[in-house]
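Next up: a single chain in structure tokens, the form predicted alone.
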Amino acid sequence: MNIKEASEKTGVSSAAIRYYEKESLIPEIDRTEVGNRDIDDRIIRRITFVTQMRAAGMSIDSLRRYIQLFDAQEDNTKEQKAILQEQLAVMEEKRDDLQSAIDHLNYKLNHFYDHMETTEEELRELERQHAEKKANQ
């Protein structure tokens, strides 16, 4: 299949795709005879994994690393293991500190009338008392 008809199956864009080839995150990509990309199931699975692998916030470096790891001749499943051990350290991470403030914002909606108003209130006392001092000045 061409470029074209890649990027609808797999919803990568086709600069998406060539970016990947350029930057060593898929393989070479074999050409027609008149020079146009054929891609084929290979080319589309990998395509799949970088897209899934780049959703889940992993760097273009780590990402190379690991293909690189995945291509070589040798077993080198425990690196391999480790870069995405990594990232998914990362990404507990991220998903803890948007929890705590999922967590922080029902906490306001939960108590809107009992703290937010106090809180909002106070606020806007302070505000009050500065733009006093400034007219006073």
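Whichever C-alpha set is largest while still superposing within 1.5 Å between the two forms counts as the rigid core. What you are looking at is a predicted structure, and each value in this text was computed from that prediction instead of being measured. Numbering follows the first chain given and starts at 1. What changes on going to the form predicted in complex with the DNA:
- Comparing the forms between these two forms, the C-alpha position of M53 differs by less than 2 angstroms, with the core used for superposition.
- With the core held fixed, K94 shows a CA shift of 2 Å or greater between these two forms.
- The Cα shift for L84 between these two forms, taken after rigid core superposition, is 2 angstroms or larger.
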Contents of the next structure:
Protein chains: 2
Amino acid sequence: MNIKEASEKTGVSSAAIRYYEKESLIPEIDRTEVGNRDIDDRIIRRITFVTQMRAAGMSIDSLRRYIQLFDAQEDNTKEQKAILQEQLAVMEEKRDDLQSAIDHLNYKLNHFYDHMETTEEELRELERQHAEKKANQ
Amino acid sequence: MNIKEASEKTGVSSAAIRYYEKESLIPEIDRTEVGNRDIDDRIIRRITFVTQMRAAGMSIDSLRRYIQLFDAQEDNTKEQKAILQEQLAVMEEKRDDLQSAIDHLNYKLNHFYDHMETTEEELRELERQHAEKKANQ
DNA sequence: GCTTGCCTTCAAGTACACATTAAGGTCTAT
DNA sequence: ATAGACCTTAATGTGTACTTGAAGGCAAGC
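Next up, can you give the form predicted in complex with the DNA of this protein, since the form predicted alone came first?
Shown next: the complete complex, the earlier chain at its head.
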């Protein structure tokens, strides 16, 4: 499969696929005789994995670190698990934040009045959370 | 309240507050006699609103458009509601995507093997979704 | 009167994640 | 054999969302 077909299959642009390869987010891709990339299903799966993690908010840099660990020969399953679990925690927090914002918007929609501004109670709660986060650092 | 206190209260940097004002995400802030910003709770609430929507993935540009509509004199409640509802839909989709990725990672953690790559079935499902999205455009 | 610490504006710099362009190679069809 | 549609690398450009730096003003404390 050439890069264009891979692009169409994954929804990731050709330029982005080359970029991912260069940045070691996906393995080095085999080449045809004339030097064109020949992409197989293993690569497609890796691209798809990258896309999912990117959509979930993982940065190129974090992804590279994880993948390098993964590709290393040593048995670092524990470390890999830890990283996955860390990422999972980040994503769950993101999801919860998103849910809060959704609740907030739903509230505003239901009480459609002064809806652009946070209410006093909400503000106090947010301030409390902010202070808490700071204390946790 | 000066800009530094406002920054500490909201967790948004002084520079970012100035930037938000310049970009009309928050109203023009009152000044003291010497020209320093004097920030009241109304502004704090607006900053907090912006922070929430930003964290939920709303761009500066979309936010500005929404806020400009809101600040306009005409009665455009319906339009505002529509925009809020649109944003709500975007956020819910984001939350669901995030949940899918979380499920995916959890699965990988539980079947810790070949976990970096998407399975064949998942791949087929993703391809299906991709085709569907394309068809919807 | 000088340092410290806050503030101001305006311009320029930065990080991320690609996208685009340039210059050229290969393959297929007409 | 020339066009068209792919491909390659390398360098440069782009948009977003700020951050940082320069140059200066104001007020308090030593």
